[in-house]
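A single chain, nothing else alongside it, follows as structure tokens in the form predicted on its own.
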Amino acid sequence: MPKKTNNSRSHDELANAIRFLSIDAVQKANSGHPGLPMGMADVATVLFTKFLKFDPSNPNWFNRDRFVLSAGHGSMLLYSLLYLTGYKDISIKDIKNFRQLKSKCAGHPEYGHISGIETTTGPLGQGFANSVGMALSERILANAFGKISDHFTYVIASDGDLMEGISHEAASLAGHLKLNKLIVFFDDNGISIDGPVSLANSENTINRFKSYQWNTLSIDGHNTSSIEKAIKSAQKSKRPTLISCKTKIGFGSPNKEGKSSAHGSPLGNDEIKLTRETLNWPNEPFEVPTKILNRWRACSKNGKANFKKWKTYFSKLSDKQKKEFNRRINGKISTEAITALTNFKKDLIKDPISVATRQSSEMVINKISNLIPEFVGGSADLTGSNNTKAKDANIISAPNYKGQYIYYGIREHAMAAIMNGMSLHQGIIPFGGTFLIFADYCKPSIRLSGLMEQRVIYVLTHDSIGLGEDGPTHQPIEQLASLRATPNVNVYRPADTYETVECWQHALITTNTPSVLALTRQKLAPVRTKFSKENLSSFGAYELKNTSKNPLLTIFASGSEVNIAISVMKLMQKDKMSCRIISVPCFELFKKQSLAYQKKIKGKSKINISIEAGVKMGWNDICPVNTHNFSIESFGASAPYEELYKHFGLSAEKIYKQIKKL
């Protein structure tokens, strides 16, 4: 017999032909999650067939609604979606090829594999986060260009996605900001991979985000009626919304369904065939009744329209509007601002100043942010420690969201995730401070940053153990080494203000890759004396000083360790001992500098050290066989910053000591 249901039949056949996508990809594969599609099929089938703006002939349309799966682990729903919606990259092929090397279709959705995946999701809660960042942007956006921008931000989120800390954080802020565009399906379907949520989690979903300020609606999330209903009261709301959809995972499976045995793994054969007849699909295996697609096909017929008013909205924009409009969402950087970046190089060579590379930042930020309207900053409640607030910015919050600064509050992790949201969104660039033994809040995010190729700027400050005497709980020592051994993330640390400002520079225009700038809380000496219209800190290691052709000493530095190695050089100057210094600001560029480059730059010394204030790891990649490295490989310790370099035998006479035995 069929699943009862009191929806159409029609409705059941477009529903059904996602589930059996899902079934039978998983099936062939032997591998992934069918649980969560077969129950989600009923929500996905109302929202993309009556509600979601979207063009899948114009796929990356600026105005589409975005619709993130959060729940990255039932990504056949998404791409069964997008094969029965029509995107043109994905086939029946990608479908039957679901997780194997190569695809399209891979186990969790991965932005830029296919049009219409807006994010790569799997780590719980990472998608839930996005989002948000997603309809924060649309609602600046809103305020700067109007009707061009006026589209919903929809999400499909599971229990574990709510578990997960970085969602209490993330809708916390979205409640503050009243982002009312935001709505998200909340899964609840009472299992997890260990078996019943109960096993773990007693808390009152609802009540929860009421108290994030959050417009909650519960409704059955197998009933076409409710569902509708849910989603019109939604969009209508002064708030984000979160519809509790009560589901059965593994719907229509007669043995499986609402048992974890339905979340992640094949359902089997014979229960593939028990499901094909309780829910009336006689088809074969990644079959869909050409009537069934067609209807699926035609869904989109509202998106198309949409499009074709939204270009005319667009062409009532001023020719000024539409060439700023196109340059924000394009990504392009603003001539004037990489000029202000240069001219800011030669006043420092004219007039050059001691401060903390985080002032220097600062600086940056205050000569470019009236000169990049969409570069839109924050800090997780460090704002005046991480100097990331421009003086003239104003406030983002509601219900203007007219500004280009963010008060995160305490809450990081959630803070590099809307970041990328932001980011993903086009038409802005989003940077974000807090202190760098932090970073570790923010990881998982920062690995994303990298996974999608997204300019995200993470302004991460007090770098080392020249913090002084907060301590070792705030000292970082491995944080650097572990952000550079994170694929396609540069990070850089600025031995000056001179530096910093070719970091910045190199960091915006930078397009495909995140940025992280570890910056010091102590004041560092001015160390390059010569202007450089090239930007050298863009070789990620380049030569700083050098007192002979034939020096017997390299030294190899970065951030405020440069100022040693230059208090270091001096002395062996008094005892007649030749020297170069090579700056190290950024180790990921300098590996892509040509074979001859990098050469060069190792060059010939008979003695080589390197001096960084954290963990060796990764310095005997960037020096040449047999350098001997000043680190440090213990945590820190609380005392004032001098006492603390001394300490750690990272003084310029305790290093100078060293060589001499050496």
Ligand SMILES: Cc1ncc(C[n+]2csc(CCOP(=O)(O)OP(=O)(O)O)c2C)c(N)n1
Contents of the next structure:
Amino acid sequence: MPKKTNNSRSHDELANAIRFLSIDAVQKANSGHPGLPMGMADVATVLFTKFLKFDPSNPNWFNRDRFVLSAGHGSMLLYSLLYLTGYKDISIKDIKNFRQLKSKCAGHPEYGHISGIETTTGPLGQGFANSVGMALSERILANAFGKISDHFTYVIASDGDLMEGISHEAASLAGHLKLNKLIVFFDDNGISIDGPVSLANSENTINRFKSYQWNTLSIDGHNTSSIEKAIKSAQKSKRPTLISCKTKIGFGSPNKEGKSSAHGSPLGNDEIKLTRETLNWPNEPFEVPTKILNRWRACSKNGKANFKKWKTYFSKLSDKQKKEFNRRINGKISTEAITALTNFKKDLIKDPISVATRQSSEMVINKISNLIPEFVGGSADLTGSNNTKAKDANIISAPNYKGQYIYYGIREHAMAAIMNGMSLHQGIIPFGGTFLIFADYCKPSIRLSGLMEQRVIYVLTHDSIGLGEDGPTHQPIEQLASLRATPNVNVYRPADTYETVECWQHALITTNTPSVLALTRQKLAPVRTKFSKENLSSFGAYELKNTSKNPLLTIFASGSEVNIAISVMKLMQKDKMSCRIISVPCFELFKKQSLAYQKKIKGKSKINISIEAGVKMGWNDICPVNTHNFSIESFGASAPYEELYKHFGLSAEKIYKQIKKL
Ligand SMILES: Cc1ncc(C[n+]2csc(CCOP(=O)(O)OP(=O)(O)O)c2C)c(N)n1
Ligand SMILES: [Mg+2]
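For comparison with the form predicted on its own, produce the structure of the form predicted in complex with the ligand.
Time for the whole complex; same chain goes first.
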């Protein structure tokens, strides 16, 4: 048999187990990506058998090393590793069911399907940026708990991962923050779907990462001793490390190795037969000889020993520290913080204030920041506009990472994905700000927050034409609708400070859903005048005002437009017409209420209108049929905001005129 590498036979057997599980699973599913698992099997084998600190029988141990397969299309690499190393929640049956309905082995790795999948990957670049968040969380928690948080974050990233814009943002910040426990293997196979990477790329990746202040190494990704040496050296680095691994996609396939044809389709039975011969793997499909499987199963020995050592560190913490650590890791907010917010609501009734809801949000942050040390905020260079920084929050920076605030720089997409990584890591509740219009710059990561059910809080200010003079480039029109259309994302649009407190309170206790807080730039008068212990905003929509038993008109409105609804109501009252106002701070929560509640809120008015300074799409799911929508269906314009509201027909007077016609 031709000898493919100079590695030991014992290594080749372990690596080939990965290769053939991947080849066979893709062939059986008749879909999938064999090229990457075949190419990166050597790197993964060295990492998992000699370095990675993990224990499949205790997979959620907090201080495990994190492993992120950013190139999620190579999912069979990860599934093979998890099966071979003995994770209990994956069996050979699952691998045989690769890509089938309800299989844990989905097309791309999905967080929550199998422990050991640290994040959902597939959209290239996301996993890479998540890993920056994980490595940052690890350092922040090390500052608080010492050696209790002391692990590496390893990543496999492909050409595609590193071409994506998000990788540029995230790598740049990781270098700036000197995240030295982040180690990235770049699968430098020079091939992507369309062919050689050189079709579209001329840059020098090593130099690029050098300029980000990374430690960089270049190795032959099929040579075990080079791989080993590189990892050892990376572990000692004071900066994040990129190990560029020259590999051959589809390694071992006589006709497809090194070609894009190995990327994303089954090799085919004839080619598989030839590959079995070339790599000296005479076993049946899905068969891993017991002695090879046993060697794989033994490789987590180190992890088990490390866990014991960690437990002795943990036992040395004071009872108070242990309790605090467990609270943070379990994601439980201190009750003091929630009580502080309820008390704030009482104060607001006694002393009502007229401020922009972005300022209301800042007040909330100031009230709770000290009470929730794991509450870590930031902004993509709009700190003073998003009002995201608590007065006392220290800035997180190298080398001690003490603090509660991150200057993300103008890197919205990375910020969102880094927050996902921080949340997945556990022990941190991340929130971050930008303008609502730039939700579009973070959207792929917001979507993944929802898909992965992470408590990530997006503080998105300047939420409508109400931002005024900056004009249509900065005025969200379709953003609320597009975020509301995303499954498992709660979009809150509070109408005053009181509602802002309620929305924040609800966002904080909602552990499995990310939250978007859409907040105004402009001042709003208070709309809530009575204290209620119950969080009315958490119903999604509730009756705010009602002037009669059988109101002629019901107005449904959100955020800044609730104040306009109140002005309309006053005009109606002058003309002795009855009116009712429903404040709608969150569509998603309203849709979760009982049908009886929804019916009650929809009411029986003859005339129904909705007011929101954005597209009307979605409002008809909330309002009764035949509701007339006051909305904006075009781009905005640059002018003082009061003029814009008139221009777009959203002033109380103009709306009232229309109502009379109705
Ligand atoms: C954001 C995003 N764009 C496009 C794709 C589709 N896609 C999957 S893999 C890939 C590129 C393949 O090249 P590379 O990343 O080098 O992986 P390799 O072929 O070497 O395994 C593309 C464009 C994707 N998954 N994510
Ligand atoms: Mg490639």
